[in-house]
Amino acid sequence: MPEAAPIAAAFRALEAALPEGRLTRAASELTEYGKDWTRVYEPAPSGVVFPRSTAEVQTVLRVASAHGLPVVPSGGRTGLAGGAVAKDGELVLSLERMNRIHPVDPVGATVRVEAGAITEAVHHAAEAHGLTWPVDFASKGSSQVGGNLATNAGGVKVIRYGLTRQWALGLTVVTAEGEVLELGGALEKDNTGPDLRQLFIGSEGTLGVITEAVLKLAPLPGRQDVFLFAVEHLAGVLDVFRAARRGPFTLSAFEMFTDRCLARVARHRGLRSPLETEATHYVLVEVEAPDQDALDAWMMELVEEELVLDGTRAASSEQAAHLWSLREGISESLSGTGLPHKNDIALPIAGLPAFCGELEALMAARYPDFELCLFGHIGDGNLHVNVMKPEDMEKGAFLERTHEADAALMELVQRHHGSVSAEHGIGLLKREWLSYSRSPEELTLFRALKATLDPKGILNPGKVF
């Protein structure tokens, strides 16, 4: 933690270089501001700083170089690891009132916009001209352009079009010293050496800060028919994919939660399953495909081949909707009805019938008192491990726990040839875990990289590295 002397320096100074409402320190704001949604360590930034312009966070970061005090570049927080919390008395610099979104260039397929543009905003903004943003997942009405990129956020759409990074073609970063660099601009091609975009997307503000980016946008899609299955076992969800990769459609996501997931959710939202039969694992498909009769077709020949114990097909917008809520209410639901442990991992597709297999018994044989709730975007390989907390079990003994646990857990992904972090970073929660998916020589890469860049250690200290 700062000492408080040139914490107070820091803040005068702050103070006379910013125009006033800029910053505060008040308590409720510290606690709001300095948390995200993992809800395990307590916040305690020093203060809270909102500029509204590149040239100020340059101001804030100057400042901050200066007197040595540590900054955590804080978004929508809906971050899972940890990356947005200040917990040591840094400075939280909240990009949130840097939202403009500047006109789409329809021909170019681009739209500019600031940091603290919220996700769903830059939809609607771009839908206006028949394009989309690609970049979706539960939390878009809350979550930021800028935090997407500093975690290169995945989402529900990943099978289709990729990760954030794929979707931004420049970006204006402001350094741990106070320096501007202007990135890519709006073009698509430009092959003059080393694409530093790359440094700064996914780095979690460790580098530096995104102020400002020009994103790429797609045609919005065309018709989306979403339909629910009920399938037994994960070697048969797999199956359905198989399927669906030979479907006469594209495919635009496929997702799967399982039985305890949906329970969660009717405990908390009392949405229930339109299938009459009920199954261990639930299968959400989203394709667009231009020939309905064909996909009539192919949705007969899995019940036919009994690859589905039951299904539906949405109707409707709305019956889509309630579909697609099934699946997107699971987090906001583990966390309505209990205390949820939260693992966001990666594998091979082919491989996660057995590494899930060896997930359930190793769970069974040394921590039968917890539940498992598994939910994840299957297309992709990414599967979210939720252990919920016993409600007889005090919370420290809980995460005492669940630390053991992660142990053995991240030495299976590793087995597995997976990552331990597939799209929510690695913050402060994951830091343990890297080198399960990092080789001794990619970790000192990172650090050389950090001490280029913030030679002072100032930026989001203690995440990541």
Second form
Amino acid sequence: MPEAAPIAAAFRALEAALPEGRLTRAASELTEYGKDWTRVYEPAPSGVVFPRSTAEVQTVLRVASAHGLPVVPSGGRTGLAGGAVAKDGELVLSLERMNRIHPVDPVGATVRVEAGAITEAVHHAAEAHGLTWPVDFASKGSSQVGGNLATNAGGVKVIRYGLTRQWALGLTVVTAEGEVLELGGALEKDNTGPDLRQLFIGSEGTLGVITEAVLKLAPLPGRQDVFLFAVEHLAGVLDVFRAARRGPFTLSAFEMFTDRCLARVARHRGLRSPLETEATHYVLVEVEAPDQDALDAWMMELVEEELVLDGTRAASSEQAAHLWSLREGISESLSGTGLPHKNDIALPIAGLPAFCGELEALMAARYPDFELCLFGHIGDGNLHVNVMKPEDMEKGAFLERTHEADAALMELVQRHHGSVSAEHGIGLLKREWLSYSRSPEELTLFRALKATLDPKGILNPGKVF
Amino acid sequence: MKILVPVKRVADPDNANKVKVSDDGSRVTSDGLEWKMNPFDEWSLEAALRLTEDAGAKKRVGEVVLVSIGPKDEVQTIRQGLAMGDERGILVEAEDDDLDSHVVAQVLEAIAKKEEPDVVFLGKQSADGDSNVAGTKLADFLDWPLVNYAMHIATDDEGKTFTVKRELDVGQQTLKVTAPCVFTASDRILQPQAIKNGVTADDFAYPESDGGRYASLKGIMQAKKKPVEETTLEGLGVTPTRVNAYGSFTLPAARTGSTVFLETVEELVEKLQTEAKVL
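For comparison with the form predicted on its own, please write out the form predicted in complex with its partner chain.
Starting with the chain above, the whole complex follows.
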């Protein structure tokens, strides 16, 4: 934690350099802005600053740099790895007041936005022109563009559109020392050497602060059909995935959840599967099908080949929304009905059944009292492994046990050539596991980049690497 | 028991493509719209299914005939109902622009006379036109008993007579009616024990729901093989006599939304008074 006297000096300098009302040190604000959705860490920032422009961000970082005041760049704080947590007297640099969305360019299919623009607000702005920014997840009503970019957020449409990094054409970045970098612009093609934008996308605020972006937009999809299938085993889920890959449509989502997840959603939100058949695994598939008859034929094949036990197709957008809520409600319902310990891993898809078999065996042998709730974006090989705290176990003991379990899980992930964090990032939570996915050579290069871009180490210290 | 259920399609309001009005405001255009079954029709359809099944044994014990009036692709709406379990469908081909509630009631009258159902079970209104007229006119044309906004229906003689509860602002009204009759439904008809058909066990409870049942994959497949009779107004011997002429249509004013941050409470109060005018 920084010393008190230099902090006071840094805040005096900030107050002098910024217009009035940009800075707060009120206790309630410190608690609120010091945490994200991880809820594992005690928030303890020294202040929160709300700049209104890239120039003001520059001012903040120049002062912070001069005084050695650590800074946590902050967006909608919906992260699940502690990347936006300020627990050691840092200054939280909230971009939320920079939420301007410039007019959409319908010809170039781009829009320039400030980092604090809410994801869903960008969707609404684009929708009026028949376009969308295809970065989509359950927290879109709170998450902000800057945070999405800084964490290279994933979500439910990755199988169709790829990660956030594919949907930014230009970035405005302020470095730790207060330099402004204009990287790219509204150009689809720009082949002029290494792409510096991609250094900052996914850097989780450790290399620079993204203040504005030119986003690339995609045409709004037309009719989408949503199916829910009941399937017997995980291997069966992959059989359906194989069939979906061959299907006469563009796949826009392929999601899986287990009966235990569904039971938690039912208990927490009173939602019910509309299927008459109960199964251990459920698959939600969303497709854009140009030919409804061909889609029907595909669906019949699933039944005839007995790839699914039961299933339904949404007959309206309400039914589609209901089917989606069974999947999107899981994260909230796990937290609403107990204490989940979350892991977000990625595996090569072909190896998923073998991996899950070993995972179940590992859990059953070493942690038989833990309830394992599996769900995820199976089409991307992305599995959310949630372990629920048994009712009668102390929180401290649970965290200790899950930490042991994590070590075993990450070894398993490494052995199966997976990733320790598929889409949640590294932040604070996954830092000790980074070396399970990244080689020593890569980590050395990371640190060299950090030393070059942030020589005093003031940007989001203690995160990622 | 045989029940005739008229269904129509309406623009799916949650879809990105919204209803548009022609440049001169004279008509609603349906280009590029996604359709769904009128939700009020979905309630009556679900109620009709519950009246004609043994829910415990998952067995159909009666017949539900769907009828829809509109362009050829309206058959999709019928197929959706067939996938939910209905026995057969009738599509009366017509242009949406040529229809009003009066013509709809004329068509339904002709079909009811031909099909001789025990009940015609309609949605209380459509989600687009909001007229709330067709069911009442139909009962008048047929000179059959009418029960609007039914919330509870019981029969113990296979639909020869019904005890029907209606929801009123001031309480409940219980009516006894003899088939053939016309019902429209309130949303309470979907409550778990709102239908007693004398076949399904009295203590059977349907799951809580705010719409019709989901079609199973098997249901969707079977629906393709179920009969849908196609006919026309002429074929039914109906001479349409529209009584309404639409003047013009206007869309609701577009909503604007953006977040504005203010510095002080005084500023907020001032804006609430002068701009939002809510204080």
